[in-house]
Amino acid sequence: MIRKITIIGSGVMGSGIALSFARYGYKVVLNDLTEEYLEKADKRIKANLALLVDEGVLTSSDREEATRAITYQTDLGEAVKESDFIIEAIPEVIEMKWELYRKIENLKKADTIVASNTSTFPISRLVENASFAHQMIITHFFNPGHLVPLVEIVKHEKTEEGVVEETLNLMRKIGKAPILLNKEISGFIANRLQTALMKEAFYLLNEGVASAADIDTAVTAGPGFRWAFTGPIEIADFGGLDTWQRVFENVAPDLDQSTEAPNFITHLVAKNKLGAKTGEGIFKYEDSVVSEKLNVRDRYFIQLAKVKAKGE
């Protein structure tokens, strides 16, 4: 039985999956490199905490008990002792993943379950050095971690069976909506299907056919308001599969066949202008109309995740 969870990495991801646990009355034990990074993130949870009370998701005493449920530890030895389950949440760079799984080889319990929230290499990858490739697994959380249901698995020919079906319950559990990859692709699954969709957007800014603000508005207000009920397997069912038939063939030759980054990208990270991070991408951003979005879109996740869960 899964009691006490670890997760490595306190950054966004990795403080939005603590939560995600702790709401749900996990031990959670969030470790990183320095005090810093750690304080960072108990203002992050604390911050979101404070959101989903105000939404009346969670109660004053809900809150109080997940606060509790989470420790913050810099001794990696002791974040993961006795844990029994530990999800790495730390940068994208493959040497320092295969260090962590180096290090944690000796410290944790034998039958501890270590999953990756990379959404960059595949498990393959990911087990070439590791001593216990068969307790190994990908649990893909989507930003924001706590409030986002998607979970992507994704298993190694060498993991075991049982670590899978654990892994499935345990999100869950946590009220995640998991899916499990039946075969090792790049970029996984949403992201797949979100690049496809990017990649047109930004031809057809290129192209000027619109604005960006009207670009978005059109996913926002057209297929990602239905997307978020009816999925596009279904959707195509339902509107006929000789109309998408018909659809396919007239629209797919004119769609954008490039295979690089879209050259709007490309010019604008050559001028450091790297969107709400740097102030300024597409758009234009000052620090307080970065947080009051996010605040926002917090906010409408929250009431899309009530009305889904009323419709089930």
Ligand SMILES: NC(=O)c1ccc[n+]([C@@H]2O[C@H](COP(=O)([O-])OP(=O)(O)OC[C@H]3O[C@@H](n4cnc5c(N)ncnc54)[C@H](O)[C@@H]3O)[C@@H](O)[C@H]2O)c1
Contents of the next structure:
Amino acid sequence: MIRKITIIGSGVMGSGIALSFARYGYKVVLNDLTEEYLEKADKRIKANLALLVDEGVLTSSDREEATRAITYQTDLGEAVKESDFIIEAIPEVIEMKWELYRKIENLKKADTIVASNTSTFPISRLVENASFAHQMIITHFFNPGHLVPLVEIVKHEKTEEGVVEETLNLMRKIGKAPILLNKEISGFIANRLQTALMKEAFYLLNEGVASAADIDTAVTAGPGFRWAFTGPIEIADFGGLDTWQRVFENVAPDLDQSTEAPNFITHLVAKNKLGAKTGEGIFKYEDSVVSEKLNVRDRYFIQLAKVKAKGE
Ligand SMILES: NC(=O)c1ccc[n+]([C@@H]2O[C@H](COP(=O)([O-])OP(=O)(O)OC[C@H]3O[C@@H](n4cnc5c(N)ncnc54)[C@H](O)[C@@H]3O)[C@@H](O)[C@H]2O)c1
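Any chance you could show the form predicted in complex with the ligand after that form predicted alone?
Once more the chain from above appears, this time first in line as the rest of the complex follows.
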């Protein structure tokens, strides 16, 4: 029975994952290297809880319970010692992850499941050298982790079947939509699909086919509008496979075939124009605009989650 969850790394993802568990009554320990990081995470979690209350998803007493459910701990041994399920959400640097696995080896309980939130490493690479490979699994949450339902689950050939089942059940208990990958593949599923679309979006921008804003609208008001409820495979079935066969035959040869990062991105990165975090990327951003946009985005996500929950 899984009761206590430890999240290691309290950044963008770790804090969202911690909140995902806390709001469903799990005891959560959030671990990071310094008090300063944990204070930031605490602030982020409180702001996200406030939004959930404001949008009527949680009551004030739910918020208090969720707040009480999370403890903040810089001592790794204390953080993992009674944990039933650990999620590692530290930076995407393989040596850092390996070192952490080595450290927790003798600190955690013998039967604790250890999951990684990695977005790029294959599980076969993560488990290298780990004595508890049979208890390891990937749980790939999406940003914002407390709102996006998808969690991609990737197992290793050594991962015990019981670990896979427990992980899938746990994700369902916190209202997530877990999917299980049958085999290892870089980028898993969702990021592969997203990258394929973004590659073409930047190609269209580079070719001057439309403005950046219009290309975005083509997605948000078009296919993206449908995608929250109908996936691409079902769309093909409903559109008619004969129609889609012709679409592929007519359009696929014209699609961007490059295998490198889009020019548009490479040139801007060279000028340190990294997007919202530096105030300029494809579009320009003022600080106040960024936080307001994120706030509005999260409110839309909450509304969408409500609509989806009603339909299920
Ligand atoms: N940011 C995203 O959109 C996103 C989405 C899905 C998955 N991921 C993956 O999630 C993981 C975390 O990403 P993030 O964006 O939250 O990173 P982040 O940089 O925001 O947070 C990482 C946190 O880990 C802490 N940390 C570093 N070493 C540690 C250690 N040894 N012990 C405890 N804490 C430690 C850091 O202090 C930091 O607070 C990465 O594997 C990343 O690839 C990120």
